[in-house]
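What follows is one chain in structure tokens, specifically the form predicted alone.
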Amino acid sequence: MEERIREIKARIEEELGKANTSRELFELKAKYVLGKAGIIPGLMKELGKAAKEDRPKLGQIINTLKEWAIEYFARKEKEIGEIEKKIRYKKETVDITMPSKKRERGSLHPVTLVKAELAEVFAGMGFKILETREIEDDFHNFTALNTPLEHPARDKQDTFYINDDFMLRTHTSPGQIHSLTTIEPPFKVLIPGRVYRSDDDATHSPMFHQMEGLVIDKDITMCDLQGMLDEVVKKMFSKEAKTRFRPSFFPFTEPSVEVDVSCFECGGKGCRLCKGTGWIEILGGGIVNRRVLENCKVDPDKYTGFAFGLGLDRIAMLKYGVNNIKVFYENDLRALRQFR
């Protein structure tokens, strides 16, 4: 058994100095050592053919040789590893003084470069722009916006509550609330963000991106609201767009209206884009309520304002001839590289 002893510890350590790899170590270290079926292990087995009186002592040999070959693996897989690393940092190496062979540009998203173009637009007409939270409670997102308690817009299915008085916004005109409350008249505030609401088909998604406009000063009117979305439109489509009014009810404004522009595809004439109406539905909007200034203690008979509101996608859409809002949420690269 000692010779034995002595053939397998001369044979690891050859066989140890031709290893290079650690996968050579591994299977080596199954050979010798590990599971049952490794040498060293098989000599436990041989035991019960020795002499009762001998076994013992063999018995520490054994586990004295099996010891001295862990340790003796441990040693190896330790200086094969730091060969390894080195040989995998060497293949690694980038040299960043290269110039590159591809440069990749890449590009804003269509809804980024809507929200950037309106955005300007208002600037330059005075408006301040203010970013809001997204969680709201009750009070800013409906009850202060003259939000009834049975109006469907509080019902679960198309709201995400938190809990009974947290939620995520539904839109953004609780900006106007936060600006009635914190701003002293007369302003201009123009309030882009995300929002939420439990739908999603072609032309909705549970998350799109709105902005508001509240304007807040003596003796604002109809004329006001109309005559500055004439601007907007002809900057934003082409010299030719005019925009209409159409009768309509929001709770936070009286009186209320829906507000298109004239098919910027077909000049008014009727094509696919406009379903043959010659005008497409951008935005709603009117004069603000008496009651959401009041529930904010701003003088309604002292101050007037109008408020609108536009679905950011939607005009991404519209501009840029995309027929499903997914395009803009798949990170589908063939379709954002279009607006470098």
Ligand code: DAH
The other form holds:
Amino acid sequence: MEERIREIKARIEEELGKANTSRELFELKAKYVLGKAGIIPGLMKELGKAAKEDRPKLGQIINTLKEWAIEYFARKEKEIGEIEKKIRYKKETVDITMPSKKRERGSLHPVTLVKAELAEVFAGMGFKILETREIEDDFHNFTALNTPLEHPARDKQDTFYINDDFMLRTHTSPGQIHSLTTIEPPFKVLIPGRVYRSDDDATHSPMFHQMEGLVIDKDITMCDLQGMLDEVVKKMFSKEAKTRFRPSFFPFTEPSVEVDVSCFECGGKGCRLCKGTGWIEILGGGIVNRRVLENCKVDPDKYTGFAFGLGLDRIAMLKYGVNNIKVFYENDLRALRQFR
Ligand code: DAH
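Could you present the same protein in the form predicted in complex with the named molecule, rather than the form predicted alone shown above?
Let's see the whole complex now, leading with the same chain.
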């Protein structure tokens, strides 16, 4: 027996000496130490066949072998573990001094930037943002807005018709009709979106963007519009920005105004941007015409409101000093990237 034990020890040493991975180690451990099928547990079983007086001594020898084997395997496990860890670390090493791959970053479109900035200012005043349809019928785009068939204002808005009944909306004002016919007053809505007109030069594109605002409540007056716009231009342009109201005409508001902001380039002294006047026109607005409320079955003796509409492209052009609207739609990344 002692002879065999020496042999087993030698074999373990030899085979373990060749093992390089924890997997090989595990297999050897199964072969020698683990479970009933292992060689060392097998020796224990043989003990029963030995002479009775030899058993305690043999048992002790086998136990010593077992303890030695367990310790030997543990040592080897640690060694191999260290080696494997080093190999893994080496494989996973990242060279942080290597130049990184260049990743292209997109940028927001200047019109999107202006829209987001305005939306934030208005949202802070309690406006809900609403997006209504781009294909409209005559009722929403014109008639309900107090622009009946023969109305001269229709000529100002060269319209793209889809068929006899439908057209691409020429302004975001039909959003007022959608709001008035679906939302219970009082409410404040902001309606940004694309609009279309057959118009094409340095400052006009057949597709452009507007933002409509509509506030309906009891006892709304022009002062409410003025007070609100004063706040808006201060947040949007500068703390010193002022507004100026000029009388105007729109069929859906009565009275109607055009609103100027003090020039944000020269502060009002007069420069090229404001053409020496100190003022820049930014929007049209007014008190909602009672005919519009009637057309939407809202009682004009109970509710009043103000509306306004502004051109987002126009504001983006002024703000970023772009003198041709085509810059926004030619998709030349060299131009668009500058607005990041
Ligand atoms: N819809 C007008 C346009 O496209 C802009 C406008 C003017 C909207 C006055 C309004 C308003 O809501 O009250 O020229």
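Residue numbers count along the first chain shown, from 1. Being a predicted model, the structure only gives us computed values, none of them experimental.
Considering the motion between these two forms, the entry in 124, 100, 223, 131 that lies on the hinge linking the two rigid parts is 100.
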